[in-house]
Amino acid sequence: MMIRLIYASRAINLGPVDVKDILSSSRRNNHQLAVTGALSLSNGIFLQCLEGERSAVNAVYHHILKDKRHNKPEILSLEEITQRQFTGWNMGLIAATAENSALFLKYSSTSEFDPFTMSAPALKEFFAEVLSSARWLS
């Protein structure tokens, strides 16, 4: 059975090298586990969508829980899925660039993006729109 897990956490002591390391290791590890998804970093908050076989997604999430760069992670949405949204993306990064600012604002109830306040349907819509319009960083 496949699932989609969306969680958020607050970044701690995060620099550009850390982001590059997270992205690189995520792509490598997720590929081995057949986990796909996207990682958003905005306003010091990680928002990540992970999808794949249930035990593989759980393994990735438990690994994240041990990562000292994540503080107070919360599962915001968890659902069974019949198909992946992020086919071909072991991990894409959506950053708070000028090109993406309208997208972040669209789903934010305040002037700063805060996924902790978003509903599960809004989170799903955000990631669906990310696929079609966000500027991805590699």
The other form holds:
10 protein chains.
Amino acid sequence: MMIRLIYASRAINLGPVDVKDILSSSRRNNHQLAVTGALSLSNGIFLQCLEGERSAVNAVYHHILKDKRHNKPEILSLEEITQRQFTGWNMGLIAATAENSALFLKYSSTSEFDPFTMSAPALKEFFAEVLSSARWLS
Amino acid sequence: MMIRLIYASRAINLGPVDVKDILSSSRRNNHQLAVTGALSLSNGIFLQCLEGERSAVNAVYHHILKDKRHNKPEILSLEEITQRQFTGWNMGLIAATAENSALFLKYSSTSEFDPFTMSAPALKEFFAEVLSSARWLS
Amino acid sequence: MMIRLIYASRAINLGPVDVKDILSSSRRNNHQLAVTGALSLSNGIFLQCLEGERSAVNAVYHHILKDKRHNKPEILSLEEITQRQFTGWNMGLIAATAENSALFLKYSSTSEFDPFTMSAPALKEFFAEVLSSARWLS
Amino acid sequence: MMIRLIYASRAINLGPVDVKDILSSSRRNNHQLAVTGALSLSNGIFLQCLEGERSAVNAVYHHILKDKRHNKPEILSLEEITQRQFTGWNMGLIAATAENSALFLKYSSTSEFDPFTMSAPALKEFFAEVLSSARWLS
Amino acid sequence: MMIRLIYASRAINLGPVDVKDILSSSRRNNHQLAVTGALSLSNGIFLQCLEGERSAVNAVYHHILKDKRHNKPEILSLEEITQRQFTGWNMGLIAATAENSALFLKYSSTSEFDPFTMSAPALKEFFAEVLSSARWLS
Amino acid sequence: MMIRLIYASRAINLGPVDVKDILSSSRRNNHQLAVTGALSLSNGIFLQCLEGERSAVNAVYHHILKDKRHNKPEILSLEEITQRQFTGWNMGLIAATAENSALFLKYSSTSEFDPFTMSAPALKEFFAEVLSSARWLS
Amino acid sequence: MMIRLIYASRAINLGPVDVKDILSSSRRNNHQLAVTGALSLSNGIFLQCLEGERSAVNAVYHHILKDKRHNKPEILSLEEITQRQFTGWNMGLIAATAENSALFLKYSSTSEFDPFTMSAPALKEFFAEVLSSARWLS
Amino acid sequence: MMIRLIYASRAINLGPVDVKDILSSSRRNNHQLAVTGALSLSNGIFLQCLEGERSAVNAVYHHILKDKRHNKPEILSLEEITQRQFTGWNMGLIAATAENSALFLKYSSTSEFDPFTMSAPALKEFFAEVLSSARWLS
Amino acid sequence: MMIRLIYASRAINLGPVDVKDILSSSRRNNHQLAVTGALSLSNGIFLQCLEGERSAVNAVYHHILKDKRHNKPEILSLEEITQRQFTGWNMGLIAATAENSALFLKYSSTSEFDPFTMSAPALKEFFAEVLSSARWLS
Amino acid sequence: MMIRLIYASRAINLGPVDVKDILSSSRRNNHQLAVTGALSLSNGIFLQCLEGERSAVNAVYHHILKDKRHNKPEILSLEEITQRQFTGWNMGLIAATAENSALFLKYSSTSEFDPFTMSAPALKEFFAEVLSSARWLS
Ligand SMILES: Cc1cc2nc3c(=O)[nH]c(=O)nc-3n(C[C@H](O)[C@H](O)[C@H](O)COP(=O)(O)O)c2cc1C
Ligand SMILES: Cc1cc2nc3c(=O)[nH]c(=O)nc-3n(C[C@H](O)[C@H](O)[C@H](O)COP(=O)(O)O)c2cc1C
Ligand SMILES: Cc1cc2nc3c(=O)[nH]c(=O)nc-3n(C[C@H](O)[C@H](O)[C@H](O)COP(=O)(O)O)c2cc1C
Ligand SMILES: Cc1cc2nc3c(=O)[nH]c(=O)nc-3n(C[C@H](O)[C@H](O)[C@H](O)COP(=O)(O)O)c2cc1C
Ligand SMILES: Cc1cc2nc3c(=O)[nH]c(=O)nc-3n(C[C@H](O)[C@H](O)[C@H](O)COP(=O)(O)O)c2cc1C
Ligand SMILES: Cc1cc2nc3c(=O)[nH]c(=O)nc-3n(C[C@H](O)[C@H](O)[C@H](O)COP(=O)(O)O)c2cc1C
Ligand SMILES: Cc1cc2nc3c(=O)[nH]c(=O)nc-3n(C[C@H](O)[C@H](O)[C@H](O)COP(=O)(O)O)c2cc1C
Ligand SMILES: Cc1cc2nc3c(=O)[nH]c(=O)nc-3n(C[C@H](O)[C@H](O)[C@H](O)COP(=O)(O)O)c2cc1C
Ligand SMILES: Cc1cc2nc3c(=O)[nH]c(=O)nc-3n(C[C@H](O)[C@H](O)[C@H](O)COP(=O)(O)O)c2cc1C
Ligand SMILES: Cc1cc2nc3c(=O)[nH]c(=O)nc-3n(C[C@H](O)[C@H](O)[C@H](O)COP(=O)(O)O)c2cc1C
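In place of the form predicted on its own, the structure of the form predicted together with another copy of the chain is requested.
Starting with the chain above, the whole complex follows.
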């Protein structure tokens, strides 16, 4: 059983290299567990999508929960899937650039992007559009 | 929860710079509240579409109600949405030009455009077609 | 409430300029009432599609009934619509030319086009295909 | 092809025995043509439902149009059907009694029953409920 | 076109006879406009459902907005309907009794009933269940 | 936004009064947060369903994660809902009695009940049948 | 592959014992081929429903075609089925009694029952209602 | 009512010019009756599709049944349609060439094309693909 | 992942106690693997339905294949399920009595019950009806 | 009745020419039985799709079961189809190259491709994408 889990959390105590560091841990660890996904950090909020075997995604998620660099986690959506969306990335980073901000606004009811207010269907459409048209950092 | 609210009202006592003035207030205020939308003035009738967080759209709508430049407001349609249509405009103005009149006629049962006679599904299709093919004033 | 009404009738006592005359009256009158539509005369049978506000279409139809140039009227289809098909014509004339005869045959169970035998869904598909590919007289 | 046609018209010059007379003509004539249906007279408005072979229903309707006891006819709904609703009546009369008025209000947006404002789906639901729970005059 | 409009607002400065007074005005005025509906006052929040002709419901709603006994109105749902739910009441009052509180909790994500957090589908199901099983005050 | 979250975990170091203790804490705490749900302990596996506001359910779930009396948690299903199923219980306990074992087998592919192998749709049907026909401990 | 085939034909030269004779042959032969069905003779028209293996139903139908007691056969409907309707009869006879005539009228657009005018969906509903409520001859 | 009837039969005693002869008779006769269609002869089996007015298709089919050049007819599919597929041919001939054999195999469970084993949905898809991509003989 | 697998095979060399023996082995073994199901022997054909974890059902099926008391096995249907149908039986036996023969005929195109001719949907409906109304041997 | 059967098994004792040998036997034998399909060998697991007449696919499958070069077979999916997917191959071989590994990952919850964990819908989508974009060995 594969699932896609989307959660948001608030970044705290983020030092300059932390995002880079999170990405490199993620890629190393997620590869082991065959977990793929995408991460965005915008407006001080992490929004992450994790996809893979249900037990593996759960393991990764429960592991991330312990990280001191974020708090107030909230699972926003979880669904069973038959195929992955993010085959290219064990963890892709969606840039918080000006180019992506129209896309953020389109799905956000607030002027600052706030995924905590988004419903599961909205998040699904958001990640689908992200996949096809957002700018990614590599 | 994001919604799209569409209402019509009758223009009264409109001076020459009023529409320009409404647009600039709208853009300034709606930007604050992350409200987007479109406005048309045709046949002496305002037709406006407002989209954003449900409470913000309600705040804007109830504020507009007090404006002395229109009366007889009627909410024609209100629905929950997962994404905005008018991401480009905090308030776009649909020109009441000859070019747009065929489009108006297509959805209107009257020869003069009269949104008060239109149903919610017709308005939905109208704004979708407006978005893709109408002439806009900037 | 906009509707689309389709009826057929049998042409009688048609003089040489009658169709031309019907078209020009139709365009003048239907324009007033914001009624649009299409007319075909083939195999001695009128087939007409009228779209607009329900009361206006009814008024036009009940007015046409009194015309001595046809008889045996039969309403074949009537449905509520949200947009018009024939925005270009207050009354368009579908040519009964050889070019259109394959299209007529496709929807007709008889070799001579006979709309009296057609069901509402068949008529709907017929007019949709007429709109996109038939030859029109202007 | 069987259809169900629903129209409304305004009663004029109605003498005391006219409704009774209309009913007895209807039953005699409709029986010949295998047309069944229901009639209501409420708030000075006739609302009639006619069902049978498409050509027969058209013949009856076009015949009734000539009757001087009503005017301003408007066809409100017409659909193809596979079975009749009013098998019991060549023409049943729905009583305009107090008992039926709650039923009328349920489907009417006005306090006086006004079928001219009703959409085709509303009329369909109205006649279905009439059939199962209204009081009939015999 | 009939609609059903549901809004919530916060009660302010409510004196002892105000609810009784609101109900009697509502019944008198709504009857005139053929508007039906239901009202609840629970947890200091009014939740009202209004159904009738679109222009009449709008007129009543815009009239109520001016009432000083509530503020912060928010339209929560608006949909076109073919039949009314509350035919029995020009304005029914849903009791805020212990008996109804389980029903309130079932649809509310908060322990104190807070319709401002409810989505349109949840409100629709809530009023349907209210209709069939809530206690009413008369 | 209300959600229903279902997870399983493995019981460890369970002393004789632990389940009773978990239930009483749950009832006290969940009541505060307006969270409702059901819990089963069978075959050494906890299966819990939590429903309420999305942020409240997340808070409860993330709080429970820290409990030393279980480990290997896995979220099995999470969906947005418009109404609660378990309005009667802030936390109901499904008895692991012989009477319930046929019900467990019906939804389980293993002879010992193992929710870790169940899909989201199967869990949904399981809890619906539990609600209507399982034996509960009070 | 099981099918249900419905055809009509016109009775000719029917002697007094012919229907009885047809029924007894049918029962004997159809039993061999595992064909089940129903037959009606009304208004001089045979209407027969045959169900069974596609090749068997075809064999029976092509055999019946040669019978001199009817002519002008027309297949009205043929569909693949997963279960039979007429398990009780290798050939049941629907009585053309007064009791059944309301049922006939309900599905017939003519006053005399004429299956030649009926569509496949209407025939399907007719036989379903026949099965549950018509009078049968044995 | 237009239908599409598909049947198969086994060719017997076919002389060299018979197919050519069948085609020319078909075109002449079917044109009269406004019947259109397609014929294939492959693996000694005729597969024919006939479309037109229900009574006309029945007349053609019952006429063909008498032809000594085939036997063991079996109707495989019959459905009501709103438009014809084979407007170009009163009877088109699908070539049994090598080019068409992959298409035959795609829909056939046997290596030699055997329509007697095909279900109605498979035949429908087969003729749709034949229409767009098979080679035809003229 | 639970599945339901249905296959048929031909009984050979069946001695008097074989069915009894098969049943007792089945119950013993299937219980171990949490496989449930039903078996019928009619007209010399075994028809068996097996439900449980996909790997367990496969194991049982591949084990049964080796049994010398039947041959020519054919899997007729296999589908993923969320709940079992035959919770009461690790293997129930459907009696081949006169009472069940009408039920057999209803789903069978042949007079002797032959599941090899049945489609997956027909088998699904057959077992559902078997469950609710067939006679079982214990 | 055509079906598509998908199963997986574990390769054992595979010598260097075995896959080549399996392919040539498959092509020779499957051609006889009009069976088409595709085979992949990746991560020591065979995944094969077989399509054709239900009895032929069963015969091939039960024949393959006896092959000593694999064991632990598990049928993963079986469905009735109206057309084949793999018309080009009596048995195509999907290369286990680097190019195909992203495609494998997309549908697999594990980093090494493991079809035993895949559901029937996932397998269906996998083979559809394989057909259009995988690299094949010939
Ligand atoms: C918002 C956020 C998202 C993270 N996502 C992942 C992830 O997807 N995979 C992962 O292994 N670690 C992730 N981490 C980092 C882990 O919490 C942890 O630091 C990391 O796995 C430690 O890995 P290491 O011990 O292998 O270096 C994330 C951390 C944060 C704050
Ligand atoms: C038809 C109509 C539409 C309007 N739409 C908006 C709007 O979308 N947003 C807005 O802020 N003001 C809108 N206004 C103007 C407001 O009524 C009000 O004049 C304005 O918000 C005053 O803003 P200011 O005090 O910031 O200048 C509208 C007025 C009219 C007559
Ligand atoms: C088949 C047929 C279709 C017609 N369609 C229309 C029509 O769509 N609109 C219209 O105004 N008149 C139509 N007419 C003509 C009217 O019957 C009538 O002659 C005309 O409206 C008189 O108009 P006038 O008095 O303005 O010249 C039609 C007549 C026939 C025979
Ligand atoms: C509202 C209304 C409905 C009528 N309905 C019918 C009807 O369904 N059938 C009918 O034959 N006559 C109907 N009539 C009466 C006809 O207009 C006409 O008077 C009648 O058919 C004359 O019939 P007779 O000449 O057979 O007496 C209706 C009249 C009115 C005003
Ligand atoms: C929450 C609330 C709901 C109300 N609902 C209605 C209503 O449905 N209809 C109505 O006429 N008045 C309603 N009223 C009262 C009106 O605001 C106003 O007081 C009343 O219509 C005055 O009527 P009167 O001048 O006829 O007495 C409501 C007031 C409140 C605070
Ligand atoms: C399987 C399991 C389920 C639990 N469910 C809940 C729950 O729904 N709500 C809750 O407050 N505590 C729950 N608990 C208990 C908490 O982990 C924790 O012990 C409790 O909230 C402490 O509460 P207290 O400090 O108020 O006594 C659960 C514990 C376990 C092991
Ligand atoms: C309208 C009609 C329906 C018939 N239906 C059947 C039938 O379902 N099965 C059948 O065997 N014969 C049927 N027959 C009779 C056959 O045409 C033929 O007379 C009969 O099969 C001869 O059977 P026998 O030679 O076994 O007596 C029907 C005849 C008619 C006129
Ligand atoms: C398989 C097959 C298909 C046929 N299809 C048709 C057809 O579609 N239309 C037709 O008129 N004749 C068709 N025929 C030929 C008729 O059976 C008959 O020979 C022909 O209609 C005689 O026509 P003629 O007397 O006009 O020459 C077909 C014959 C066979 C064997
Ligand atoms: C038609 C048929 C169905 C059978 N079904 C089952 C079954 O569901 N489970 C099972 O264990 N054995 C089944 N058997 C029996 C097995 O083939 C085998 O004889 C049995 O499992 C041996 O079990 P034992 O060694 O435990 O006695 C079936 C045999 C036949 C012929
Ligand atoms: C994984 C696997 C798949 C196979 N697929 C087929 C197949 O589709 N068709 C086939 O005839 N043989 C297949 N075989 C080979 C058969 O088991 C057997 O070796 C072969 O049919 C012998 O054929 P021959 O006696 O004609 O050489 C397969 C074998 C394996 C291990």
